[in-house]
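Single chain ahead, by itself, as C-alpha cells, in the form predicted on its own.
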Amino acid sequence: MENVLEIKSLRKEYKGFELNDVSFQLPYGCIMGLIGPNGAGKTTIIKLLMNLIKKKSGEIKLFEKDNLKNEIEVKERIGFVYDTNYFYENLSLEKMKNIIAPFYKQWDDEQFYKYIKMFELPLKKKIKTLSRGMHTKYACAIALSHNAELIILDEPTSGLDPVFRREFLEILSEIIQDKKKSIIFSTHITTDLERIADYITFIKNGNIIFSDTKDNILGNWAIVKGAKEELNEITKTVLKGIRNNDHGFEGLVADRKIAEKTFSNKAAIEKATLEDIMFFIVKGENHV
C-alpha cells in the first residue's frame, strides 16, 4: 500500500459554508500538516474522516478501505486526539483507561504507562482536575497506546508549554520512523509543522489551496519586497497576495524562479515561511 489516506472530491455543506471537492492523499510513514484560518474546514475534514458527520459526496479511503463500509476496522487502526475533551470528568485517568482499553484489540498497557510516566500525569486524579495541557497529554497517551497506524491530531499542541511541545514533536517524529505509521496534524502553530511535517495541505473557505511536500512549498514560495513603482499589470499577475506599506510593498509568490525573472533584480526575494504563506493568502489585498 502506498497511501494510508486517499480523499477524492469530498463535499460537505453547512449553512454559510461548503467543503468543495477536496482531494488529497497521504503516503505511509509521513506526517501531514493541515493548515488554514479558523473556519476553513480543517476540523470538518477530520470529522468526516472519523465519520462523526455525514458527507454530501466524495470518497474517503483509509488503509485502502472505504471509511464507512469498514468503519469499525479502520477506527481500530486510528489514534485520535480531538481539540475537545470527551472523557468522563468524574473518573480517574486510570479508570478511564480501563474503560477505553477493551475497545482496542492491540491495546498495550506497557506503552500506556510509559507515556503516563513520560508525560508526568497523575493516574489517580480525576479528569476534571486536569489542566488543558494535561488533558491533551492524556488524550495523546491513549491515542499512542494501541499500535495505531494513523494518528489524527486536531490542535494537539495548543495549551502545551514550549518544553513539552518540543518533546511531543520529537515523539511524533520517532513514531513514523518504521514507515508503517502516519500522522495528520491540524494546527495553527506553523513552526511545529516546519519542524516535523513531510506534507502540507492548506485549506481556505472549504477549498484546497495546495497539498504538496513541505520541501516543495518552502523551496518554491517566496516573499517579494520592493518599491511600489515595480507594481504593474505584469508583476501583479505573479503575486498571490500583496501588502502595501510606507516603504513599498510585500508580496507572496508561488514560484521563486518566475518571480526572479519577472522582477529582474528590482526587488528583494526572500524565503517564505508557512506563516507568511497563510498570512498573505488570507489577508493579502490580492489573493488566490
Second form
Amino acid sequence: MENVLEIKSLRKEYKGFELNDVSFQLPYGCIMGLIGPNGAGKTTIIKLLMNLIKKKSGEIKLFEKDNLKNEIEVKERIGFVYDTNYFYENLSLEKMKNIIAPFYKQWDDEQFYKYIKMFELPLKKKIKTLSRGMHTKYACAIALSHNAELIILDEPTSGLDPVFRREFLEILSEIIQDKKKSIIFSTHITTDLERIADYITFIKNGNIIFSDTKDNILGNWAIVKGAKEELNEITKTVLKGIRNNDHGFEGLVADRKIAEKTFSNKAAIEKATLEDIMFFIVKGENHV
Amino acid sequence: MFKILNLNLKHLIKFIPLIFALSVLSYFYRYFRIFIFLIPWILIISFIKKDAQNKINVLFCSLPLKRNKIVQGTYLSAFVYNVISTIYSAFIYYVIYNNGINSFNLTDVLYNVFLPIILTLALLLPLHFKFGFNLDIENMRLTSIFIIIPVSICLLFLFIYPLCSTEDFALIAIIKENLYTFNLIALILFYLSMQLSETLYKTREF
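Taking the form predicted on its own as the starting point, write out the structure of the form predicted together with its partner chain.
Now the complete complex, all chains and molecules, led by this one.
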C-alpha cells in the first residue's frame, strides 16, 4: 500500500529536547493518532511536517514527495488545525475566510458554509469572541474546505465538550470514508483514538515507542496481574512497566503470547487499553 | 506576493475615517497640521503591528505559499503604503500650504515623509521577520527597539529639522541638497533589507 506520509530517521534538536530518529508511515485513507505525554514531541513532528521548524536530518515524504522540495504542491493538499489561535483576532469569521480562500486553488465555498452550518458558528462574530471549542471548529471548517487529502490536527479535541467531541470524531471518520483522505492527529485523550484511529504512534521523550495498527496494538499489548512472588529477573525483562500494590503487581507486556509463556497460569493476563499502555510506559518504569 | 499586498491594502481601508477626520482638523486648526506627517507613521506602525500581534505568521507559513513570497509581499505592501502616504501628505500639504503665502514644495514631502519612512522600514522589517513584533510585557526589550527606532528617526526628520537652520545642521543641508540621491540610496537599502529579511525568515522557526 502506498503511503500518504513517510518519515525516515527524522531528527530535531532543541535545548533540553531531542527528536531521535523518528520513523513511521501512514497509508492512504487511514487515520493516525499521535499520542504521548506533554513535551514528548508530538507538536514538533507536526511542525516539521508543515515546515514551521527546520529538521536537523532525516526525510519527510508527503504524498510520496519531499515536503520541502514540493512545499507548495504538498501544502495545497493539506488541511491543518493547530492548538493555538493563528487568525486575525479582530476579523469576523467570514472576513478571515475571505483572506485564506484565495491562497488555495481548490477552495470550496459551498463546503465551507456547510461546515459553518454544521458546527453552528457565528459568521459575523469576531474571532476573538470565540471560545476554545468554537475556535477549533472554525479552524476545522477552514481545513476541510479546500479538498485537502491529508488533514493534520494538533490536539483538536482538547477544548471541545464531550458531545461535540464525539460528533467531531464521527465527522473525521466520515471524511475518510471515500479512502482518498487521510488524517493525522495528536491527542492526550486515548479514548478518541480507540474510537477512530487506524494507526497509533506513541512518542515519549522524542522517541517512537511504537507505531502500528490499532488492532495489532490492542491485540498484542496486555496487562499482567499477579502475586509479588512471580516477579523475578526473568519475568521483569518481559514487563515494560510495573506497578506494585498491596495485592501484588500489575505490569504491561508488549507481546501477549510471550507473557502467556513466561507466566503460564500464575498470573492473570488482561486486555490493555491505550490508557493503560500510555500510563505504564510513562509512569510504570518509575514505580518498579 | 500580490495576495499579501491585496490583504494589506484592505487593512488600510480601516484608517480612512481617522485620516479624513485628522485632515479636516489640520485644515482648520494649524496645530493639527503635524498630522499630515504623522498619519503615515500611524499607518506604517499599524501595518507592522497587525501581523505581529497575532500568530498570523504560523498561518501564512502553513498555507501553500513560499516564505520569500511572504517577505516580498510585505515589502511591496510597505512600499505601497509609503507611496500612498506620500501622495496623501503631498495632497494635504498642497491644499493647506499652497495659499499664496507659502508654496507647495515636493522636496519637503519627500524629506519629511518618504525618506524617513523608507529608512525606518528598511531597519524595522528585518527585525520583524527575525523576531516578530510583539507588544507583550515579556518582549519589552524587543518592543522598545521597534518603538525607539521609528520614533528617533521621526523626531530627527520631523522635529529637529525645522528647529535647525540648514547652516547649523550640515547633515540636513547635505541630505536636502541631494534629496533624490538620498531617496535612491534609501530605496537600495530597502531592497537590501528585503534580501536580508528573506534570509532571516527562511530559517525562522515557529
